[in-house]
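Single chain ahead, by itself, as structure tokens, in the form predicted alone.
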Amino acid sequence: MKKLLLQLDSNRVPSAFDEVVAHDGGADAVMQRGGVTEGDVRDLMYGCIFTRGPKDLRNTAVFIGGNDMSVGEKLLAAAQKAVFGPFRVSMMLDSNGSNTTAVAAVVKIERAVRDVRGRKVLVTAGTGPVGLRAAGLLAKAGAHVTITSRRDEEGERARSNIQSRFGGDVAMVCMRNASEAAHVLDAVRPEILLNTGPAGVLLVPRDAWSKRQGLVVACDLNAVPPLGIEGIEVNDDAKGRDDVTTFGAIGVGGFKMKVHKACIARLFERNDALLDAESIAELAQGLQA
């Protein structure tokens, strides 16, 4: 019986990386279906859970992605409320590839600290989807985190959100642009420092955070010129700069990719898998151990 996996994007057009990455991680066929809203989801689903008997339907599976990782949230949600008893397939959420990108920079700064418990973690543009999910995963974990943004209010909103759906140690400082970076890292003084801004935006100058007393690791996640962090290559990984351990791009982008693979893998394998940060971070521990 052929692995089929249904591809709701809430973009028009759906994301063709998602759909390479989907078969290569072992479907057999993708349905892609663009331009997804709420309402349109139980069908959908409906078309999933009714055409396989229960034992076969770990062989059906549902993907939900777009650019957008609160609709994406909506859209888990509606397809968690289409499924009852036996008739369940596995999901995955990983809206802008914002779970597995914020799950595969988490487990490299873990493994690059061993224990983020306690560690004071700032990282710059939290309010993004990867920032959101990487600053709840690490405030989970027991980090000191804080988030900057540009504007107050949509910092606080971001904070708030992270530590309703998280928990732990979150706070907000407003970081307007590259200029006000020293200043920042000298308010938190942070051990680790991360980077989730968007593409082509230098956030943290060099002489910001080169040699700075304290600072452990510095991971970003900007693979377009200029970089986030200034002095940090898209390679690096755990490469030794000015005494801190650092990660670029694409140094975490290929374990990123395995972590997504893997968790397609793992659809296929019940019909009642649901994979959201959390249990993607889970899955990545083991695949990095």
The other form holds:
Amino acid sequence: MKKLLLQLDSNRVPSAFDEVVAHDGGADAVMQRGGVTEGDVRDLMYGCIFTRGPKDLRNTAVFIGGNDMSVGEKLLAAAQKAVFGPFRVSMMLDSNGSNTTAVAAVVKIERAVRDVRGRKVLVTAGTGPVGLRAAGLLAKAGAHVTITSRRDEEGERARSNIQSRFGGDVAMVCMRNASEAAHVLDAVRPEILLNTGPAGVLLVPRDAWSKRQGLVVACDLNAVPPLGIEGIEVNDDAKGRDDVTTFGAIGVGGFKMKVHKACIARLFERNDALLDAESIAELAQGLQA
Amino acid sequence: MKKLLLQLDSNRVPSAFDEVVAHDGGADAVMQRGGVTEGDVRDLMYGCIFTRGPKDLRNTAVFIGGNDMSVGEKLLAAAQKAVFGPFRVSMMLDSNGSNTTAVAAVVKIERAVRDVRGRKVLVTAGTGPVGLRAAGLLAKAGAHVTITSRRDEEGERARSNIQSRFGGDVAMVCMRNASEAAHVLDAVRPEILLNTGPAGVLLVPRDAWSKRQGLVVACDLNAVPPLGIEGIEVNDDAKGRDDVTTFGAIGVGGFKMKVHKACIARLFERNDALLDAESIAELAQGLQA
Amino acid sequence: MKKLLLQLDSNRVPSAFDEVVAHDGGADAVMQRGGVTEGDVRDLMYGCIFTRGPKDLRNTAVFIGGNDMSVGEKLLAAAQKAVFGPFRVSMMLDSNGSNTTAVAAVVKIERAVRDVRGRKVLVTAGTGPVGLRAAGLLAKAGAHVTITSRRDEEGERARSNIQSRFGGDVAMVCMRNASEAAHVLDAVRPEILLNTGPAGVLLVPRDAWSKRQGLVVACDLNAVPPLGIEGIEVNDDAKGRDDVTTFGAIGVGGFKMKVHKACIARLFERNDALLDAESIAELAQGLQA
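Could the form predicted together with another copy of the chain be given as well, to go with the form predicted alone?
Below: every chain and molecule of the assembly, starting with the one above.
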């Protein structure tokens, strides 16, 4: 019996990234759907749960993606609502790579500092899918997290979402651009610096972070030059730079791929797995980074 | 050479149900297309018939689905118009599971009563895809069929469509809701009662059918509580209840899946199979229900 | 590792033709996307190049199709812009079968006349995807090419596009319909006549071409009656008719399929192949026509 992955994507044109990884993670065929809205989900889920016997349903699974995290969360909720009793299939949420990328970065950081509890963390541009998940996982693990946003309102909304979803200690400061970075780092005095800002945007100049008292780890998830944290290189993977352990987007990316593929494989081991931030983080703990 | 199934779906987001069954029925790959209109069909069919030699064309087939039966019929007509001479592929119409579900129910009923010729049949809410096909097949087999509809005009249109498509004896009575069921059953005095109404809508209260003189079989295709015929359970499969043989949606559903998969397999045995209500019914006769 | 072909189609409903040939050409799975615009391409390409290690990237490739050649060219340009360094995958452009069909016809013609250099060629209705590519390849090979168009402006635009893309000697004459064919052939005095006009439209009556002084080859790519060059039959494959060597759409079509499939196979031999008109022509030279 073939392992079938239903890829529900909120984007009009479904992600090629997610479809490739679905294949490489062990799906025999991918049933991709684009432009999926909440209203489409119930019938698509019925198509999953009513076509194979309960004992065979671990060979069908659902992956939810797309650029918009909040839409992804709604699709996941609708999918969970459609299943019942033995009629259920495993599901995974990873809008824009949010969970797998965030988990990979957080695990790398945790292994570098041993324990994030009580540590001050600054997540620059922490309002996107990856930033939201990374900040949440770090806060939940006991770190004191501060996210930055270009706009107060958007930042406060993100901060509040993270706190209600993950709990823990989360603050927000406004940082409009790279010229304000030194000032923000002076105020927050982070031990861990994580950039989740957009591709090709420099947010933290080298002067703002290198040789800064107390900074232990700096991780930049922007892969497209100019990078987000000046001086870090994309291939950095626990590289020592000015007494700071640094990670670049590709240094983290290899582990992200490993986590993502392991998640796909996990979906087909049972018919009731639910892979979201916390469960993906747990799964990643068992993998070699 | 791979067995390729082109899934033409009139819905914007193509059915997951049909794609899963396509895989399980033997297709090596499914080429699914959503939002398909009549105007799209010719070139899609040319893509099927002009890409492999006539002797290999039995490895390509077309499945037509979507919620709307009348659109499905138009897509099938357009597909038939595009093929010619040795340049043809097998095709199947099953909008919303209409044919396979109707056939499964009708075969179950026929096996319970031996012969439907001359029998009075009442199909409640018989204006949907499944009701239209089931009523037609029963009328064609010689039963005296009455369908109900909430609205006179819609009911008459459905009745007329069934008669012109399948022939036989088809009547229609208006039945607005469950409170009118006893009255309708008094008038029609059915030996066979089949509910094809919407999910979660009770149409025939227990008092209206149980221990009713002459009623032999009652079959309810609604799988979502409240069920359509009160007192029948979804798993009923030739269950005896108050001297009536009853069938529920899951009791019929297992056979429907078997029919559907056998149809997919049949499509790839030759390059000119046409699977619509009658031919699917014929195929189902050879299967163990 | 599966060979994955990302099929980017500018049409709303992606081509079935291209997907079937992708499978038959060696792709293990086809990731088809419809309604693709320039703006969608970058992220789709990132999904290709960032999901597998550089050494494995020859197992991922991109096919660009759709009815509109100029959109196809833009999608290809956008795809090329997205790849860099070792992060690249092979790509092929074949909007509406333009390149593979044109190449197949041109190779057939070249083998019939040995050398097209200095030969006068008339391409009727040469403004569509196939005509543009065939005229360009013939001009580049040294033929004196004249295309016809129903409208002066459109014809001049096409002529200018061909010349700037392929170089060589390209002229245009207006030919509104079949009644003007004899006059146009009198003026151009072609040694090679190629019709790339629409399906079911006769453009060159028999009197206009048969036994015409100097005409050596006539090739008609219209497969739907009435054919474009009266007197040629679809299965003609170097058939002698009135001292002219003739080719019909199916006579060319078999070789077109061979070229198309060989292109798909080539895509997966390395991760930096670029298959457009010239490189497809080169590849076809090595195949038996």
